[in-house]
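Have a look below at one chain only, the form predicted on its own, in structure tokens format.
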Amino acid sequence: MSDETIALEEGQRLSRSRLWDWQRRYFMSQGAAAWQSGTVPHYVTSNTFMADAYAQTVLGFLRDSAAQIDRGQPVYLIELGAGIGRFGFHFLVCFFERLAQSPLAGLAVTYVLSDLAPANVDFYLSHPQLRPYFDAGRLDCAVFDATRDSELALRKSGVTLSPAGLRNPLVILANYFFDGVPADAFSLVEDRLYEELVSLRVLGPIADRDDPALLQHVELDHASRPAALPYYGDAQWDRILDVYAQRGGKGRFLFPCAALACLARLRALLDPNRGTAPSFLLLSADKGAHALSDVLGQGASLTVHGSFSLLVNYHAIAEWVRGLGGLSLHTDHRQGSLSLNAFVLPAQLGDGAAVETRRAFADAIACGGPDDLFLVKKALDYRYETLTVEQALALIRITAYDAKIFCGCIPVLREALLRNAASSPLSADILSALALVRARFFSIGEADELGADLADFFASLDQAGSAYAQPAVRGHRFATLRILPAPLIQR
């Protein structure tokens, strides 16, 4: 039988497409393997300098909210779509070190790793580097379907976070997440609003129409149909659509319907009687844009990497937050590889509100933040050998002792160690950086495990003789090192 094109879907609203069922099936079937194989990218948002920037911003938000915090209850920080858990580990190390040195030292904070796939949650519970945080009550985890669930049943403590049940402020972290949940597509043509309906076709024959592997081969077609307002029947959502319709002109954009519904359900976890102080912070980094002019050029093209992703319309999320009386924080410049955003609720936050959150976001994220550092890192890839050892150490410090950066610098550092006496200040700086990197690396069993590069580095130190035979260095292998919850960086 010859191959023929098979229509799997015709004229469907994007958020209701079969695509999302394939997406769900992919993550449910792959579990940790999706990241261990390198198929699903994650480094851009799962590095130490991103985690440290978020830790600073969250602490700013907690300072703003300090007077309303009930010290008898934990403050929950919920990561959506935590995936392999690497960002969460980096955040735990950075955040609790900073918390211990702040006026809020001793505050009970519980970080929640949440994910759609039960296998990923099992992975967190079994990981030896996360165990100290679980045991200390600083970490918990939950299966959470962002398109359906309204509560989180925490696996370690047995606590259920349910609507109207939280007295303390709530923090949501969502990196590389909103790009993978349902959205709708629209266009503006000659000052009229159209919905973009999708059709899916694949080259047959196919054995299973539910097979997520079809994502690798599907052809996506669009057809426009006039859209009348109100479209969703939700006053806030339809108001945002009207903002686009009133703007006129031409353009195509995505509407983050699943993201907004998820945020509304998470906001409902808060006790509605807790007052008007800042009580909800969302930090999110993803491919996308927050400026309306950029959003109107997004379209609905898929990026496939085992699963698939779309660009995120942060302008719509910001409009939703502002419609509830909250504020949105963004960079003033156009971001090159990543859009980083913060949103603060609840109602009627004045211009002078959330001062510490604003300041922390400006200092840690908006200027010289993770997106800028990542662009610099990309420029240095395959050029690390051009650095002096002092420049390599400066880069490692600036990037909060990131393991990938350190491994890129290993040839320069190794040469410097072999050239200098073990007692020299330069050698001491290198070994100190190594200890800090070692404490921040999170092993996930990926094929190109960074731990192997670090193990080779240890071996080269062993071969250099007894000069570097220090208890903190000699004889250890990075992948099996016990990581303590007490952070090592002092600032």
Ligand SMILES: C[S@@+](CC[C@H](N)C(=O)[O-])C[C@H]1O[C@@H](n2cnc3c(N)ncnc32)[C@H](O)[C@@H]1O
Second form
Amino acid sequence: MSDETIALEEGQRLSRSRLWDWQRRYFMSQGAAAWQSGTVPHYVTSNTFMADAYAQTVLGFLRDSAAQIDRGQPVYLIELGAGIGRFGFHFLVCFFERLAQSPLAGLAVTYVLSDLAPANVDFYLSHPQLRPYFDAGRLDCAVFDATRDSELALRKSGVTLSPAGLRNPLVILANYFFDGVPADAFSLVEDRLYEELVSLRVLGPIADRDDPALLQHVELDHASRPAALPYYGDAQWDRILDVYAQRGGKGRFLFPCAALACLARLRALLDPNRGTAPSFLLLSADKGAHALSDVLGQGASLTVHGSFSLLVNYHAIAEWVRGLGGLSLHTDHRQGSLSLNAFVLPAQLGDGAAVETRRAFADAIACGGPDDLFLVKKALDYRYETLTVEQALALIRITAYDAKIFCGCIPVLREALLRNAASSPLSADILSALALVRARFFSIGEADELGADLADFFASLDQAGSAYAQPAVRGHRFATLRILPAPLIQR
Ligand SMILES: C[S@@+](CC[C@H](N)C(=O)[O-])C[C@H]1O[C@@H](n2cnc3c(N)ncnc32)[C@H](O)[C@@H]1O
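Compare with the form predicted on its own: the form predicted in complex with this ligand:
Below is the entire complex, every chain and molecule, led by the chain shown above.
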């Protein structure tokens, strides 16, 4: 059979394209392997400093809504598309440490790791580092298809979160998630709105049209067709489209239809007869933008990394939230690697609205937050050897004991340990940092297992003498952390 170009799709709305079937099949078939092989990138969204920034913001939100929390029921924090669970683990460590040291100590909070792929949910249930959280009722998990499902059946507790069933506020966390669920593409040309329809072609022969590996070869064409309003038949969505149409000019943008539909279904989990205090918080980070001018420069090109991703239009999500009487929180500046955003519903406009959430977002995320840190980290990658040991330790502390950064600093730390007596304050600082890094490292059995570097470092210390064998955690704000050896998950 000769190679020929095969048309797999002609003039389809982007959100209805078969691209999304391949996407689903990819995640369903790969399970944990998508992360273990390093195919799906996740470091930027799943590190300790990102988790700690989110933990601070969630605590701010809980302070805003504390008066209406029924202490007899848990507050649920639901992570969408939790993937391998690494962010979730980091969040659990940071959040419960902070909660225990806050006026809200004792509040029952259950974090829910959710994902489309049952294999991922099984991975959470079998992971030894998550077990203590499951056993304490602080963690649960669910298979949840964000494009369809309206309720979550929690695997551990057997509880089902159903529409109108939640009396307590609800928190949704979604990292690297909205970029991988269906969106539509539009363009503005000379003040007119067009829909961008996609056509897909591959070079044949192909054995299976449903094979997600076709994502690696597919050619995508766009064709424009005038779009009339109302387009969706949903008043809110059409109002947002009209915002773009009215702005006019020229541009291309994505409309996050699956994200908005999912958020509406999640919001419907809340009891509608609640008061006016903030009851719904969404925290989300992705490649994308929140400013209208940036959003209008977003095309619909795919980035393929096993699965594929688009850019997220946080401006449209913000418009939707504001249309429902909510508040959206963004940075004043353009973010360099990730767009981090918070959305609160309901929140009357005014200085007093969601004041604790806003303060926490400003302190932990907007200024000197994960995006800033990640940019600085990029400058330091390959230059860790130039740091003094004090600078290396400062960096490790600032990044909330991130394993990747610690591993970058190992040559500097090793050298310092060789030069200083085991009983010296500097050696004690290094060993204390090492103990915290190890306690926070979440092992997933990845090919370039960071845990192996940590284990090697430990082993070399053991060989150097028993003085190094029992590192202690000293004087740290997370001082109650138990030091667990990070078990290596075998693939
Ligand atoms: C790119 S990964 C992000 C994982 C993780 N949040 C992170 O930051 O690394 C996208 C995740 O969303 C899940 N996913 C894809 N489509 C989904 C859907 N319709 N509903 C729920 N989860 C979905 C995938 O299984 C995958 O775990």
